[in-house]
Amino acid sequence: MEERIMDLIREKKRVVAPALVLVFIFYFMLPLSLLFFPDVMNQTSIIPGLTWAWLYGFLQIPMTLLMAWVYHLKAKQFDRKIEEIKREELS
């Protein structure tokens, strides 16, 4: 049982670590792009009246929701696997 739980923990780390790196890169690119490319970020984007900086800032909302949804789905899978391990251990 302990080996299966350790495998599950390793699998969870393989999911969480890349997601965390992706989130940090995505979120820190806004201030970095404003610092290094202020002229580009202040130009009008594909949506009239909205600069690239505002568009990127607004895109962080669906990014957050998407990452939360993906984590929720993966957490449900991990919970099912843990419950399965518990059931087998009690049998």
Contents of the next structure:
Amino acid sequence: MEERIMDLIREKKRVVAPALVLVFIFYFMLPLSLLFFPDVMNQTSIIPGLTWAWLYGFLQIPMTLLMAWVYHLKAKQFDRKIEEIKREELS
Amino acid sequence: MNLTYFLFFICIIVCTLIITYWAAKRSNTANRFYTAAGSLTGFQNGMAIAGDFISAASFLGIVGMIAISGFDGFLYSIGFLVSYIVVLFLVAEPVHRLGKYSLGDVICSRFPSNQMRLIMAIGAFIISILYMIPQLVASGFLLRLLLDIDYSISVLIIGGLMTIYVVFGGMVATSWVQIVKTVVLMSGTFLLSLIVFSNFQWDISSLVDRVKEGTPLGEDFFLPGHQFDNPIEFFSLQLALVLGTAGLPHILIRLFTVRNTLEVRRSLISSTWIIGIFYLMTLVLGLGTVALLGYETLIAVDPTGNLAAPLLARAVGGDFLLAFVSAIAFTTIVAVVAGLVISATTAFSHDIFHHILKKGKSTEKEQLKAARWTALGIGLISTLFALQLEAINVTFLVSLTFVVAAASNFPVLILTIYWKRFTQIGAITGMVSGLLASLLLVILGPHIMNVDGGWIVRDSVISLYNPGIIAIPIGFLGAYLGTIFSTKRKQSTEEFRQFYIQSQTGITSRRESS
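Please give the other form, namely the form predicted in complex with its partner chain, since only the form predicted on its own has been shown so far.
Up next: the whole complex, starting with the chain shown before.
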């Protein structure tokens, strides 16, 4: 049973770890891009009247919510499989 | 104080006291006192987490910061939001599974010992008190400005209320006060945002144009770099904000107030939504302030910009709306300080009294009694401190809290949960070095050592206002070195594996459960 649980944990980690790295990159790229490419960031973006800096700043909010949702889905699936293992152990 | 203000304040005080009375009847066991017996739903807890997290500094401070420096103020708030991903991904579920009432429980589930527990309790205590006292001081000034009542009376009212909530109602009252705060805060800021937009005929571009007229920065207002001109400083601040929440004891103990990990995730996802929407609205309020009032008016009343939201309310809705926004600010403060009192209380009465002094053998009744007396003591002492600190600028302690949490609790939590070779010595050295490094760096930094009105009048040794970028690695390094050099028996792979499975799935091995 332990091996199967460890496998499941590893499987969850394969989704969660890259997602977290992505969040960090996406987030810290904002201050870094302001630092290194201020000219580009201050140009008007694809949305009229909005510079890249603001667009990127706003995008942090949907990114956060999206990632939280991705985690939630993965964790739900993980919980279900763990429950299955527990039930099999009992029977 | 005119009648409108008086009615709003009496309404808030009476409502929260009714909640406390109702909660007091339900807080008759230690489990209910510390965690509301896990009775909250995910969404309720999400509102309470948001209520615990959004301080008056966020509400009033960020609106003011956006009004003064535009983009950078908005960027500041984004850091707070993204920090919830770190909590959700790395610590939330393990903390819920491993702990009972406090962070000490979480760490001691792997390294059970009194020293470990004591260090964790001291850490939680320091962080909560460091955060609470400046909030009390700020609340005193705020009420004095808004209502024209004496500083000491305002501090006594807020200090008294927070103590009453926690002493009588424990976590149940604290949670519901925080939930009410979130509802009032969100509906109030939503209403105010709508009024701002309606003033510009719902046309964002005319709002933006008026902002450019209202600020001395003109066109440049929307460009980054007005608040943070030093990139290292800025990066350091962001780092502390993003990692700090995952080490804040008053937020993490809220994860014990729900039934299971599904509800833990629901809590965090709902609080992320609430906080995300809230910060978007603060942006509207900040821009609205510049557009409708102008920079000069704002600065003339209060150079820190903290009164932006109340001034905006008066400009668009007269005295009535100002009274409403002041009442929101008041609720915001009491909800946050109540959360801090209960977090400091748990650290002292559960970890130090119950586990260390009584060796885990005190009865339910004794625990409850100890918790209530501790809450009373903490409430009284911090109120007294706040009364004494009227003349001293302590607001920087608020930002310091995130640094201390990110440098001490955060590394120890992460390494305890995920690092196989981590040892108790490592956890202790990590906590101690993180705590000491962040405190020392602040003392050596320009908040305290400053030729221009610092506590110590001389040039600062370290130029960073936000020493996170140095303190956080020191916390991790302390934990690493302590582990490498500890000679004590290390945990076997098997022991860690059992712990790891428990932290990730909640399954305890038969050996332990029997």
